[in-house]
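Encoded as structure tokens, the following chain is the form predicted alone, with no partner shown.
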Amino acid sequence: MVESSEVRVVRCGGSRINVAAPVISVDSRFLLCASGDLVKVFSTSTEEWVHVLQGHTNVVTGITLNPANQLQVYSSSADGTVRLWDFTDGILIKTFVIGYPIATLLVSNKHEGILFLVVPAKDNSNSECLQLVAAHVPKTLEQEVEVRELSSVLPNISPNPRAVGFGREGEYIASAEGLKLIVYFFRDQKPYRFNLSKSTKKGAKNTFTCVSCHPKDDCVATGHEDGKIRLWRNFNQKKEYTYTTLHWHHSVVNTLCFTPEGTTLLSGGIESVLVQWQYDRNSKYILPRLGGSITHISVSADGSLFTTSHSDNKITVIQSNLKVSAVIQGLVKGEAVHTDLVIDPRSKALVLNGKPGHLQFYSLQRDKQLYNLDIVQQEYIYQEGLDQYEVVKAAFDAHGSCLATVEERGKKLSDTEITLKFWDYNETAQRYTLTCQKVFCAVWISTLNILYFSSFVLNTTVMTPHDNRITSMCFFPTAETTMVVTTARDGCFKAWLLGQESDTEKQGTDGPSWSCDFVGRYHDLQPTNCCFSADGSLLAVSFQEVITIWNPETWELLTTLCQPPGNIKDLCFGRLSCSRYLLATTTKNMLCCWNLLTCSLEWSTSIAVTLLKADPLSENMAVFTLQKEQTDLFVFKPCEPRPLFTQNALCVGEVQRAIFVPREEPLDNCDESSLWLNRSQLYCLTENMDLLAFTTKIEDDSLISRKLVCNLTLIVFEKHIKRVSCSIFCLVTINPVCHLLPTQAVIDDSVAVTPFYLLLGKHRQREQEMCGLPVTEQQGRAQLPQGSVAVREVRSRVPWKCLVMVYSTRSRVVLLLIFVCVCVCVCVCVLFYTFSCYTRRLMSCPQRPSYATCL
């Protein structure tokens, strides 16, 4: 068992994007976001991702803007380093080392050069009592800088980022924490501490979960748990202070925010509406329906733009007039994944269950939710306590025809309801959407981008299709037979049949619909799970600690196996070569393998196995085990004792869901160690959501490489050139490369040549590097820790050296010097044409007629 160096694990998306406020450049053109242990860089009017800054060890817990340098964002992250990073290029400038997990990042104008953290207490570093401290910042050229000099500001500080925040443009800070509110004045050094009761007679809750003060005046704005906005002023007064109160939220207020004029207050919370408060004034206007509760706000320094944040990983970009311009949605994960991982036949969209009562379908290459199918079919409210639809099954047929669904509701046995849908593909409502997408080629074009969507319409609905819940559904997997079968506690699997053309007619219905054809039982225990065969000539059907085996034509049990004691899992059929055995896995920790001709246990093994996947295309099988808090993954044949590939520590935690994606066309050149990977690329989605795919070394130079042909393009297009009109290239040329090309979460740190990389030698290394020439060790660097090792590995990988020089700044001015001879040159021709057109006309007329006539 051997780790294959051809094989990669690339992040290609998936990940929260909704932990801390996103914050908005100052052009209002870009918007950046923490996403796991990257911080995301996306476009607001394009809501494509532009950038990834990549670096961090570990979760990325805040955001901000650099008060010297607009230009420049600040992250912090819980691998105690605070990170400078140019986010236009995409370029790390320095690493600030604090040594402890920093839970929040605050900077204010009026501390130059002091950066502002909450982490843990001393000698509490594993404990929740934080502080904040102010960090002092050096000034040197060295990259990795290791910061010293930090200086307790306040004590026992919330871990909420969203109970601390500046006042008056640096002069003062508030924080909140239980029913506790600080507030500390720079200048005096001087806290003023204010408490509440825990309750009223009315039953309110005081306690606080949000802080945000005004940038001008002294006033602090939080929230509480009973949806009450309280504005304190004069608290600098200790017997003086006084407070207003807002209220319109029913529950918990999550955010705070004011916008930079102080005009405006804006709150949001579970009910998923903005409610904008106008300050000194009694009058509010709210923007409804916007997805899930709502977790941030911010707002951009001119104040034209704000952005919420949601429950369900979206980010949503409203306009100052409350016009929602821009909707940034990540992969939506909810409490957990029931439907398992589905590839969509026809847009070869994954497909899992996201806000109550959808299915989402997200695109793997875009890294980017397409649309949401609404399966349930009713308007999401949010009450305590309220039973919601939850879609906790889905399958699809070989073609993309028909889609089955099961959508429950109830938490307790007695009271679940069960719904099984039918879907069919709709030829005639299927969706074009035209997007505008705009590209700098001397001006804004708007370009046409056409997406295709799949269109499903409800066949039929079968109330109550089992006692109990429905444990597994597969199709029959081929088109031969439109069959579903499903299984369920109530101690039985059914078989569900669509009609034939012939029975419509005669029933007058407009087409032919879904009934059950068959009932079976097994000594009245509980199906767990069920498969089919690749051919469709077997059905295998698990009860508990036995596995089944029917004939699906004429329904005959044909044959039982049993294994070791434990209820079986995950069930599946070998493939091609190795369709002649069957795997299960059992709560007993036991992977077995059954010979179907000889109806006999093969082999089996003591393994913890999580997962159990099996490719359609190709013989191999994917397990997951856990073991010591992390993942492994072992890729084998049936047939074969010894594994094709391991991959180990592949994840902390545990594997969620995990799928083999067919592929449109087998990779060429793969080795022998890559193999496995020719017909079908295996993806799995991790415990913090995020979702790693494995891509052999050749596939992923050849990604990024043409990703970064197009990123040059754009970009330079973007910067230089935007006097000269040239939508017919953008057209034809540049944006339909752009959107074939998937994209991937890595962002080596030769992408791009900036002014920074010229400052830090790095720029004449990489000449000498390219030339042949030796580097001295003090011109060379230390390279900062990038991640784990199969991240470091994939960002260890440069085919493409000649290109970085392309995006140099000596490389720009000759782009731009080029394109605008070519401009010239051509207007030159142009008017040299038309007048030799008219000289010639001229001449030919004998009376010497007038320009016009000529013409």
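Residue numbers count along the first chain shown, from 1. This one's a predicted model, so the numbers in the text were calculated from it and none came from an experiment. In this text, the rigid core denotes the largest set of C-alpha atoms whose superposition between the two forms falls within 1.5 Å. First, how it differs from the form predicted together with its partner chain.
- Relative to the superposed rigid core, the position of the CA of A488 differs between the two forms by less than 2 Å.
- Once you line up the core between the two forms, the Cα of G113 stays within less than 2 Å of where it was.
- Superposition of the core reveals a Cα shift of less than 2 Å for K284 between the two forms.
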Contents of the next structure:
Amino acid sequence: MVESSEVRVVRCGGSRINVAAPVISVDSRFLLCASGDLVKVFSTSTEEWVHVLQGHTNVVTGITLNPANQLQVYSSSADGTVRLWDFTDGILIKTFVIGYPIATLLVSNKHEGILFLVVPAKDNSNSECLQLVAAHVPKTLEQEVEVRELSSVLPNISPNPRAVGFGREGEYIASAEGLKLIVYFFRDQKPYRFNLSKSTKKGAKNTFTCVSCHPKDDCVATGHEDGKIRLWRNFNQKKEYTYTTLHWHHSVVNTLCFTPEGTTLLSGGIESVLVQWQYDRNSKYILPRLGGSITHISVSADGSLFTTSHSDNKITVIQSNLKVSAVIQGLVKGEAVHTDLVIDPRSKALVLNGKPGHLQFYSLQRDKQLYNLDIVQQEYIYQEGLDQYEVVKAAFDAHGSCLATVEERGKKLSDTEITLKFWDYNETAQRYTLTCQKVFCAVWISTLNILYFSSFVLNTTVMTPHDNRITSMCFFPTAETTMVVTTARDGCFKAWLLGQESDTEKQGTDGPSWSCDFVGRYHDLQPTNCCFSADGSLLAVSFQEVITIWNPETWELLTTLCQPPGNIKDLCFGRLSCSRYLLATTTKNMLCCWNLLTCSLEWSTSIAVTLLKADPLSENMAVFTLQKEQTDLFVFKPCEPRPLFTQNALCVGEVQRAIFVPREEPLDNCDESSLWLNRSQLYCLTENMDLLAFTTKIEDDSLISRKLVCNLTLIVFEKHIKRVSCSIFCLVTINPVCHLLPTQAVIDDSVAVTPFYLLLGKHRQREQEMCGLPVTEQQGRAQLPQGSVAVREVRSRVPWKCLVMVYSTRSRVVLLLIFVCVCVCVCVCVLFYTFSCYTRRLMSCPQRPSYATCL
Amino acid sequence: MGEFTVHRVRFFHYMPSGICAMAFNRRTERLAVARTDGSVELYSRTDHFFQEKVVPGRQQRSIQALCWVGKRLFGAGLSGEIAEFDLDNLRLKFSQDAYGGPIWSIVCNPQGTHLAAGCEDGTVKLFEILEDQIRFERNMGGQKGRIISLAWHSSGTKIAAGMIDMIKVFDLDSGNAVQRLLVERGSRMQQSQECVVWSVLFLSDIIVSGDSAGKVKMWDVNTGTLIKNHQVTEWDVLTLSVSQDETSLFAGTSEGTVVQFQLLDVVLGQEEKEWVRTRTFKNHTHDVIALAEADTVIISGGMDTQLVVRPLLDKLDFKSRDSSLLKILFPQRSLVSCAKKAGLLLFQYPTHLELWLKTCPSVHLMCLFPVRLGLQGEDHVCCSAVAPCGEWIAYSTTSGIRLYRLQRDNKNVSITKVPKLPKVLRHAHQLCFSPDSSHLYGTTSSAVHVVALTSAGCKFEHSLKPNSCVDSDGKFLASANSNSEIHIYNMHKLKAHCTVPVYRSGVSAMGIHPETNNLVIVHADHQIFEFSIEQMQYTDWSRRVQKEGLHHVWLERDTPVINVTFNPQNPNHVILHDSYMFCIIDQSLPLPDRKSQFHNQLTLKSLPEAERLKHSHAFKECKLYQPLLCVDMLENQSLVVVERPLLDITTNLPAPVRQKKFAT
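Could the form predicted together with its partner chain be shown next, to go alongside the form predicted alone?
Once more the chain from above appears, this time first in line as the rest of the complex follows.
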């Protein structure tokens, strides 16, 4: 076995940022949010990720500012520790070891040195039962402190972090669980309990969902399942308590929050509408269409900024006049990823289900969503129980100039609606829009919030391409022909071909469209999978237990392969030196490998495979197996009996999706265990929707340090550049591609020359390719590591890889010229700005003559 | 339980009238409710809002305000007169013109010595209350602008008057207006419309006003400044009511909602308090015009004619009959009388009577045609009766009793008025004929008058003292009065026979069994007694009922029993009905015990024959016909059921204010 110490599994972003309520710093400049086991610090104005607080070993469950020092933040985690950070510098100050997984963290001004934690009840073994405890923080100078003094405050706490809250300067704490509201007064040490009936005759559902307390008055606001908000008063009475009901939401109120002055109450629910209630008046203002159901609301200390977390993994920053000022978007995850993980060959972005009815393009390097492509093109209605369209399949062709998507609706077979859509990448119509209201930031920093509107244009819509659900879809692997094969449960597979130019000219349409070319069947069996060989000369379609091999040019059935028992689950051809092999997994836990030259079974092994993936750039194959609730990973070559890499107990539960992502610059790692990661990187999506990446240690360290440095410098820049930006904005919008360029230019002076080299080098290479060498792009890229050492050196100095990502088919020379233009402009503007400042200062001077002399 | 032929009658177009004023007397715990037809109803709070008395209305009388002074009830309306009601004889005692145009509001001072009336001409008129009349004392104000609402300060020295666009505070010593509080008009469309202060309250330190802009405003008494402004509705706030300790306030709006405000601590345990809007009740479909608070309940009434008694659960200690919502829509007395032998139905409307005759007796369905008796005079009908033989019809208004004789030959019907009724019988609370139709009994507050009826005419026979509910068989006559005393008279000897022990709750219905001469009494709290007249004591069955207690489902019914009849075929059967069910009590069967199922007809059906007897109990309820105005047995084992569907009533109401409904 190979030692696996060098290969690391990292959670590479994409984690949920809507788990805990975000926190805004006192000066409203930073926004802190929990993201997996990290705490991320964002800038509220630029939406950019400033730095990261790293240290927890499990999911971060709560963040609050330290009431004693507003520049520090407490974070609690399921790993049983509370950590205190200095978030401006990103330094860990202290670690408090509690020993129990913490569900929620609360602090209050009044209770100095006490942390209120929601932890599992001690006497009860089942983790369902939670209790609120007060932890007295010992005052020591040590870095790591073990907290032993835990005193129970309230039993039976809801696991929902929004269901507990401090009232009026920490005088009492309110907690709601099920149909019960408990208000505990610290002074009297006395809890008051209020019960509601489960439902009334009129159909009200009274279950509590969230709690918020008025900061100054004795008033507790609770949200309920049927959309009502109750404002409780007089709750130190057993009987004469009273409440006011506010009702706007039509379904569950997810979260409530009072502003620090207590003048307004904010509420949000599944409707994705932020409602601002006037506290002592019966009026409200609403901010609709926020995109996803609201899960958390928090308010900055001065009440000028609100943030809302949304179920589509997004944080919105809203000004107090209800205007959206910034959007921080993570990797969108719905309930499930229906589409496989796909890589867009053009932007190198990870493509998967995004917002409902959308495909999202997510940059893995920047851990940032690039844009959402609206596939369904219908308005989404936020309501439970509606049958909505969902994108279930997506595939790109080799160049990324074509995208095929499948959307379906309807749970029952009889009312299933399936649509197959073909999209073209449209270069000329591509418009880049900068949505960031501070464009200058977008230019200078790489915080481009770009929406690639209509980068893909709908070419053909095929209504009901098959009579039943589509099980798989694949593109022809080479660029010569554009062909898509779909298989469906109605027993046939279809090949779709892009029509010739000449055909469509007659009809007078504006371009070629897609049409069905061939319908194949095999003995009325249901096709499950399809796969093209690497050169596109063979198509394998699995029909339950049988694999059929077809010639895609003549549509001739060449041979059938069968290895009962068990239906075929996954199918893939070997690559490069192993291209004679065809691998398949079956439902009866078999992994089989056929030799296509002899049409016989080369080898087979009994292993519980959940997922089989092939690396497009090498012979390597990855196999995820499920054993005893844990997933193991094997990486192997079909021709070699020994696996290249084994990772046991990768994660709990099944790995749902995985993909090999080609690297921009291959590593020249010689270590045997991580050799398979040189060309491409493996990403996988677990059951909990965590995106895991396999990286090598060296690569990992260098990446993080670089990111931090450039981010910090850029934040400093932000303030100085305000005025100059206007002129640059004009320039930038003229050309659609240059938005990525200035990034490097500003950060590092020495790099200012390097892109030229790089681009020229690439351009020449491309020219050579065009001239005569019939190499595929994959091979071309594979040659890169053998290219000049100089290029690689240059690249390692480029802090952000975005530059390399620009794959426009436009001539690089244009790029170059524009870049020069921008540089010159920037210089001129900076000069002009400093000069104007200088002159203005002089103008304001009382002594005019000195101005003259100065000139 | 026996089968009946049911005549289902739906052509009694009874239409209740809207509630326009209410007043609650805390001392006697009586609620007075004025309706738009001019009638005044008295409800007893202690007796679970049993309708004790009704003062019949009169055409062109409209009551805008009611006011209790001690045990005396005053009312005033747009006719410009202040009237006192005689609650014993159920009619007007006197009325006096205030000479200020229509009166919108009257209040009495906390000491109970003076009445103030707000008039159309902008004056507040003060009246001194004397022993049996009121005397004008003086005028206050006198500028243009009607006075819509009035409120007297608890010290008795100041009066707040709600007017159009403003509130004026009058000082009683000087008689001058000391403050003018200007109420701003509504926003948007209503800017051009004037703002009417519909209701005003004078608490110890604040004035509360409800206006047509939909706002409830709190004003400081001393400075006259606005303290707090609650926008309650887009429409009007029509009425306000405050609890006695001045910590809770209710506002009724045009939307049909009742909104509660409470004086609560801003910070618990500290002095500072604030009026906070808390609960909203929506039990009405139309305007809530009148509100009254009675300690643990809030009573609201309005255009949709129903009286809603809403318990305030935070003031109740335990769950009981009082802690459930009560809606009173139908009168708690019978408006239908039925001639058992002749098959006649007499429907009593406020302004006329309708007689329906059964012309072809063989057919199941009653094939009747109506005879209308128009009324003379302006007074409304107080009570009416038809003789069992179908020959006599009598009705009474506050001014007189009229007796008609009905003659039928084949298909022709002729009605002739019987002249020369005895002078003693000027007014009756209840009218009743003897089973053989030979006598008419009329009750007044003091006596039962007996009139002998012959084909030639009528003759006054005797006056029996004292007396409201009447029932008689040939030999005995029982009468109950509002103090729930029941007197039994022997009609052969024409003298008092005995009295029934007094029970705390009012008598809602009673009947004398034609065979056994047992008197069945049902009280407003649903207790049932059976009194043997001959033995002058409660029967064994009645003692058993009291010993074992009635089932809680029966006791928790919210409408009182209106009528008691008997099944002539089976002497064990007693038929009772209220507005939502009728019930046959089989006295031969065991009583239901506390734990058993009360409504057990369905389960009995599923059981085999042998077991049925074991599980069956005395009470058989039928809810097939709803809501009921009358259930009576005819001679030939058929049942007459008079229904009034709720839908018919709601469609006849005026349209409510337009409201935005979710998802429309």
